[in-house]
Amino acid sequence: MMDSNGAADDTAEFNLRLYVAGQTPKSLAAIANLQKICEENLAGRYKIEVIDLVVSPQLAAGDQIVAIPTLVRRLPPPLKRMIGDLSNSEKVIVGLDLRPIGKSRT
C-alpha cells in the first residue's frame, strides 16, 4: 500500500529481486548489504530472490538487466531499480522508499 506521499506504508510487503553474477566479492557484498538493510528496516515484511545470471542468464531479459549487481523492487509498485553493491545504506533506503515510520519526505 502507498501513503499520501506515494511512499510505501509500514505494512507493505516488499518483493525484491537481486541479480548477481556468480560468487564475486561484489555480488556477495550486495547480498549481505541487502539482507542487513531489510532486517533493520523491513523485519518480516520482505522477500529477497537472488538470481545468479551465471546459472540463468536468460532471466536478465525479463527485468531489463544491463549491469550487475542490480536490485529490482517488484512490490510494492512502482517498480524500482538500483545498481551496485548496495553499500550506501542511506541511498538504498531512500531509493526503495524504506523510510522509518513517522518520517516524511523533505
Contents of the next structure:
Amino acid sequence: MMDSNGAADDTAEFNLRLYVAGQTPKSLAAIANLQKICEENLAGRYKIEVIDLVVSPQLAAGDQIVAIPTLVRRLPPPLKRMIGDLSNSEKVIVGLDLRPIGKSRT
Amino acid sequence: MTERAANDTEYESLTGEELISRLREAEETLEAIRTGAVDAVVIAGSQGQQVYTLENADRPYRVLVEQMQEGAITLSERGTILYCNERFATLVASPHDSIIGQPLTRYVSVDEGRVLSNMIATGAGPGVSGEFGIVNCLGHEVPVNISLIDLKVDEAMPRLVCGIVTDLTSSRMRTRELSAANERLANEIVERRKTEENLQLTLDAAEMGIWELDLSDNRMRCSLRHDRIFGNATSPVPFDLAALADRFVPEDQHKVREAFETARASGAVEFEHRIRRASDNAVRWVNVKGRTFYDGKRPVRITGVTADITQRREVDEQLRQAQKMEAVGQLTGGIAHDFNNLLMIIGGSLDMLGRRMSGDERVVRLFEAARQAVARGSKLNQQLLAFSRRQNLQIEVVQINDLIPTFEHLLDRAVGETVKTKFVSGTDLWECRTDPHQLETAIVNLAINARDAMPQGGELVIKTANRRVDEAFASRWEASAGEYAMISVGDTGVGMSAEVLAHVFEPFFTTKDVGKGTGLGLSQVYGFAKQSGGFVAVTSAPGRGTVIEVFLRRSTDSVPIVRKPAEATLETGTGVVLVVEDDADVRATTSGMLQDLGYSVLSAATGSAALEIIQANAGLDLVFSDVVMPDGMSGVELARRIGLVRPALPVLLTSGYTAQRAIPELPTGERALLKKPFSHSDLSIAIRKIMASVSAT
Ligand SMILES: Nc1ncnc2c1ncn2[C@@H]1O[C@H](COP(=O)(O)OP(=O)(O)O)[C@@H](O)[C@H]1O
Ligand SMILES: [Mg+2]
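Now the other one: the form predicted together with its partner chain, given that the block above is the form predicted on its own.
Next comes the full complex, and the chain you just saw is listed first.
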C-alpha cells in the first residue's frame, strides 16, 4: 500500500484510495497527479492508498469500482469518488472537496 | 454496465438523493469512458471481478516485465515509484505494495540519493544510467545499475520515467572471481617463468641442451645450447629424430633409434653415445636423458636434456688408465724383483765358472752365449723395473743439450741408413733432474720405435726445448703443471691408431712380431719419466707419424754433477766380509764372487743372525747386506743397528728394488748402495771403493 506524504493512518484528515490497473498510462498518471495535488494542498494531512486491481481484482467490489482509475475519498465523509487520471487538479480539488486548511469552501 | 447497475436490486433500498448521486456517478463513468479518462474497467463475471485494460494487448510485455530478472520501475517526474515489478520488490526486500508511492531515493544512501534525484530531475531523455548501492529493508547493500528513460505518453500527461534496475551482485562477484583468477594466473605465470628461468640457468651452467620430441611427427624442438653441442650453425636448423640419429657415429646410430623407440613404452630414455660434431667434425660423447609424456596411454612427446660429456669420459678413461698402469706396475715390479735374484744367481755363477774354465773353444762359445743372455735378461729386467718405478735412479742435475753428442753416437748405430736423423736443440735449455743413463736408454728405445715405424725410411727428429706446461695439458698425461725441459723424438712413420695409443705404455704391449718387439720400450720411457718427476706425451695418428715428448722437471740447482765413467775391471782385495742375504742361492753366489776376489767371507740369512756374528767377530771389515729381507729387519735397519754397536764398521747395501731413502752414506758422501743385478766387476769396484775410503779415514 501507499501511504506517503501524509500523517499516520488514523490521524490523517483525508483518507484517499486510488484504484489503478497495473501500469496503464491513466493509472500511472492518476498516481502521479494525486500525489502532486495532495502535496500541494493537503501536506501532512492525507493518506493515499493505491490499490492495484490487476493484483487484487476482488477489492473492486468494496467500492463498486467499474472504471479505472477511480479515486475514492473515504475520509472525511461523505464518500466521494472521481473517475479519470486526475489531470485536472482544479476539478479534483472541487470534486473531492480537498479544501486546504484556512481556505473557505468554494 | 449501466444496464447492470440499473438492474441491480440493491438500488431499490436507496434513497432518492442517493439514487441521484449514483446516477450522476454512472453518468460520469460513462462520460469518462467515452472521453478516454479511464483506460480500464472492472467486470464482474462468473470467476469474480476481472480487470480489463485498454492495453490488454500488452499482456505479453507485462508478463515479460514481471518475470524478467531485472528490476523494472516507473517513476513520477519527482522520483516517486509508481510501479515496480516483483524482481525490484525482491531487490529491496519489501512487499510489493509498500514500495509503490515511495521515492526511489529511499532505497539508496543519502549521497547517492542526491545523484539519483538529479538524474531523474534533469530528465533521462533517450536514457541515462549509473551504478548505485541499494540498501534494502534488511540493511544489506546490493550493487545495482539503474538505467532510466523518459516515457512520453501524450502531451497532456505528466512526465514519467521508466527504469531498469540490474542487480550487479553476481556480475560483481564474477568480476571479482575473474580478477582473482586472473591474479592467480598471473602469479602462476610469474612463478613458472621464474622456475623456467632458473631451470634455464641451471641447464646453461651445466652446459645442457634441452630438446622436445613430438611423437606425432618425430619433429624436435631444441634449445640453442643443444644446437651448439651438435655443432649446428647459429640459425636453428629444423631437426627430427632421423636427423638426430644420423648425427651419431655409424656404429651407434641404430642404438640411438632403438633407445627412442623403447622410450615410447618404457617412459624414459638414457644413453651415452658418440656424435660427430658438425662444426669441426670431432667425435664427442654425449649423454642423452629424457622422459616420455602420455595422453592417457598414448605417448605424445619425449622431453629431455643432452650434455657433452667428452671431458668426463676422458677423465674417467685417464683415471682407469692410470689405475691400470699402477696395477701393472705393482705386478711387474714384483716379478722383476724375483727375476733379478735369478739373474744374479745365473750371472754370478757364470762369472765364477768363467774364471775356472778350460780353454775348450766350444765351451767358451756356449759360455759366452749364456753370459750375453743374462746380460739381455738383465737389461729387460731393468726396463721392467723402470716401468714399475722401482729402479734405483742415479738422479743428477742434467743439461740435456750436453748429452746430445752421446745420443748422436748411440742413434747412428741404432737407426740404420734409410733413416735420416736430425737434432734440433733449444737455446738456453733449462737443466733438469734425471738419471742420464736412463735418459739415454729412453732415447734409444724411442729411436728404435721410430726406426721400426719407418721401414721405407724417413726422418727422425730429436728436439729439445723449454716448456711451460699448464694444468689442462698436464692432466691429460697424469702430471702436474710447471716448468719442464723437454726432449722429443719425432718420426715420419706409420703412426698409431687410437686403439694402439691407448695401450702403448703398458708393459708387454707390442704390435710387433714375436722376437722383434718386447713391449717394454715405451714402458721404460714412461716409468723412468714418472720416477724422475716428469711425464711422457704422445702425439700420433695413422699415416701421420709420431712425436713422443719426454718432459723432465726443471731443476734450479746451480751446478751440474759430472758423471764418472764406469770401469770394467775386477778389483781384488783382502779383508773379512759378512754377506747378509735371505735367498740362499744368491747368498752362495755372492759369497763365491767375494771369495774369488780374495776376500774371506762370512754369511748370515737374517739381520739378527748378522748382528750376532758382528758381536762375535771383531776382525770384520765390511757388511754387505741385501735391503729387502723377509724376516722383519731390513738391510737399512741392520745398518742403523750396526751404526750403534760398531760405528766404524762400513755397510754396503744392495737392492734391485725401489729407490731407497734411508741409505747410509759413506764418509765420502756417496750412498753405499750397489744396484742389483750387479756384475762381478760392479761388486769388486764397490767393495774396493768402500775399503779404500774406510782405510783413508
Ligand atoms: N714411433 C712409433 N710409431 C708407430 N708406432 C709406435 C711407435 N712407438 C711405439 N709404437 C707402438 O707402440 C708399441 C709399443 O712400443 P714399445 O713399448 O716400444 O714396444 P715394442 O717396440 O717392443 O713393440 C709398438 O709395438 C708400436 O705398435
Ligand atoms: Mg720398442
